[in-house]
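Next up is one chain by itself, shown in structure tokens, the form predicted alone.
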Amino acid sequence: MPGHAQNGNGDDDMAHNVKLEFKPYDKPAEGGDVVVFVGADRKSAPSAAGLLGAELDETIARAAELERFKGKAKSVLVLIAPGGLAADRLIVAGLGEGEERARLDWTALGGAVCARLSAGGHAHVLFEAPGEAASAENAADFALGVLLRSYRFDRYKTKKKDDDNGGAPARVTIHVSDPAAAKRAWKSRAAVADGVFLARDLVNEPPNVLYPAAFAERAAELSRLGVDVEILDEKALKKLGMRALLGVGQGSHNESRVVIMRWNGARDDVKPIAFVGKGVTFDTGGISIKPAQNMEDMKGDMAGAACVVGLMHALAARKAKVNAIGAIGLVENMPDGRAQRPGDIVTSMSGQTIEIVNTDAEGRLVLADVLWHVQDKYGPAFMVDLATLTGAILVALGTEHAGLFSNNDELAERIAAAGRATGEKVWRMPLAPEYDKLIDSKFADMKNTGGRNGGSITAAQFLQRFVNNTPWAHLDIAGTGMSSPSSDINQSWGSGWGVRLLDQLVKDHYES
């Protein structure tokens, strides 16, 4: 089973991999590994050496000079541990110094230290940093990346190695000046992993487990944490005509679904905020089939409605206070002899006529009814989607970066803030009228593709159409939502991102 969160008390109610805890700063047990922290000067704190020896801190600048470790930011150095120090390894972070160090991001240090800890062993964490004074928000920060590193996505394997809990130990200690208030910040950031664990156990499942009304079944689990799930089936949907959302599902036995989430965190008269997901189970592209090289891939391309469900998972766990809607688009794309066809003109529930020209280009279908339902029922203050809508969007950002498109400025400009605090990091692509020539067509409102060039623009142009003049943005997770390379806090192929990111917007600006 994957790993999820705890609450740093040593009791948890879902499955994990690694036992977290907070204790008092004191010398730790026999055994295991002891992780210390050091600056540029590969000196400890003071703390330390008193805890662990007053040989502390020339064994490691022994053993730095041999290694040519500098003690920047987020390296690790691994040593035996000498003799009269009661533990089987020494682990040596480095914190870096100046503007280095003012930067560090402790979560990602996390995570680069739980790869380097013993498998299956416990460790213990002298959280001190040399130089200035503990903190216990910054404990969180880096128990969350322990966290994040441990996941594996392991439930469909018979065989398993003794590693294959993917290197990560069985619990981690974190000794620090004040354990209650490092619980009770914990206490979030534990809902939040358990929010993007959720999310990647969506993503990593495979098609034939995940389909529509299955995807729709695990988002109704969320009503255990107080969240109000409305399933809609494709009579609901077809009554409220969403026919551009159930013409890309068409071709599939299995049935299309919506499901609708709110969490009311705040006072009734406050009004919500919504975020919307793509959730294509399986995409073959429908009649527009895409080359059988690497199709396997494509039951990520739900990797958008993953995000949504498991950010109102966190939202709910952490108690937010705030009105949030979660909406999701659930079809699979198959092209049996019910399929849509290049060629057909669709009208979505807006009344927008749409010509389909590719039915590849499906996800924009799918967020167009849902966009507008939204809009139109709930009256937001804001929409966010997101989708794994491009591929030329990893042409022109790689997995770096995921494409932001608004109608907003300030909208864009705090999911911006929240990326480079959180590391999931957007970049602002343009709209403009003169993309939007590209999408009209000879015989309907509009088609369903603008081509090639500019290709993840035309995309957001299309969605722009169904918002009507609500604030609004469009963030395409073709690069960052599956697939996506490994990181100090991430091994797994789904990588639950957009979590962190849009939990810390909430955070940030609209809890009340």
Ligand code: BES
The other form holds:
Amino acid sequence: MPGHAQNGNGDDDMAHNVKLEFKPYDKPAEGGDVVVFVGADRKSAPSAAGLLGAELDETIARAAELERFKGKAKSVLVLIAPGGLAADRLIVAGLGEGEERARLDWTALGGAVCARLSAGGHAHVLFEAPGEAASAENAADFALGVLLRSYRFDRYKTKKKDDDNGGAPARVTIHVSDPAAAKRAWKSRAAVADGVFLARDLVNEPPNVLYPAAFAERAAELSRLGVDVEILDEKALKKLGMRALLGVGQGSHNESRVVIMRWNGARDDVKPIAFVGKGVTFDTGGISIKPAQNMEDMKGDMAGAACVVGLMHALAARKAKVNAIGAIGLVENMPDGRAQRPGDIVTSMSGQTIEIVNTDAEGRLVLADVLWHVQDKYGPAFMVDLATLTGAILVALGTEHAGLFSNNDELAERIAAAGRATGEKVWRMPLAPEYDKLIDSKFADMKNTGGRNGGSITAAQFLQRFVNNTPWAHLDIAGTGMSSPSSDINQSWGSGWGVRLLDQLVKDHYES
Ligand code: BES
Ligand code: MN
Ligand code: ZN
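Having seen the form predicted alone, could you now give me the structure of the form predicted together with this ligand?
Once more the chain from above appears, this time first in line as the rest of the complex follows.
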């Protein structure tokens, strides 16, 4: 991958921005940053104190007093290293107390600490929580946060600041009591981090570079990990009858594609689970053209598809014991002499007819055919689709939660639980016949929008018309997949949202 060499084998010597390694406790080398953890009492762990000298806690206590540092979870205090310490800087990270401590998100902590490390430097993390044994899992989660935070997308900047490593540390050594256990725990996280980076890269790429066929080629690279990749071109899509999807792409000189990725990590007789992504590589709105302001953001209208590719990467790289299908619909929505018109009626692959009343409601047309195809051909145990589907979901939920719609309470609750575990949060929204009625059409079986009110819900109702009895969930990620606010673990415009969520869902419930 450009920008980030892929290394899904979980080697601790990864070719990322940051070189991460797990080592036993050791006297930190000369120079660099030393990181220690403290609770609300601002006392470091015994081995940190042992390694750094008895005055350490006194130094921390004095500095904390001056800086009003209370040891709250994820708060970070940066000091010039006191005399007697070989390091240049001492970094004190808070773990919090009580409830806060119990709920501590080690990944977010890793991100918060990474933000304060010396750019281009070498940091030594004394990974020990005072008063308890810090687990190998915690250390691996912390490392994941460091790595996710360090991501940069700078391949189009010709003047790189090569001295500062893009603001991230060059090397982070995490000192743990059991390095072998930490490395084992790290392996699967490294695979997930690579999947997130792949998704972010795809979302950040400009739309002249990442048009549908180019996107399909990127997805095809997953074959190196043992994923079976099939690319359907326009001829194949016509043959299948995907006229709803093809109608969206017909105004573009860039041909449409559908990509089917299959990872077979379980026995052949185990039903696959399926993930479907909206991949509009650029959404002008078509003839119902969007205003100029911020239209450039519509390069990110393929964040759903990017997540599906990133997830398939993660599952394959960590050799998940699951049969998973990833299917993405790739089109460019352009105005043109051949473009689809408002008023056109198209016949979808399902046979149902759709009156196009707004060419900017294109994502649902793409998903309609891909969902139908996946359900029909693969009979999956469930389907989850991800799409930057509606601006209305931003109005309803902002950028903190993705909208979750589902025909199945168990699946919905499992996704919500994975959201709580990973911090990629979802909020369930309603589906009901009263909403479904709003997309009935005078001229065809349905129309492609139900008006302004409840816009995210009528969009989901539209999708549901292409799902039979298969358990299904739809995630509207218009607010979370792109252009969302920076967080402890993400500073990138394209967030890679959903890769960690769905990897967790698979890990918790669907691996044999
Ligand atoms: N891709 C947009 C939705 C979107 C908006 C994503 C803002 C990310 C940020 C989608 O194709 C769209 O244009 N939806 C319309 C639907 C309307 C015409 C019914 C919308 O949300 O306005
Ligand atoms: Mn649109
Ligand atoms: Zn769109």
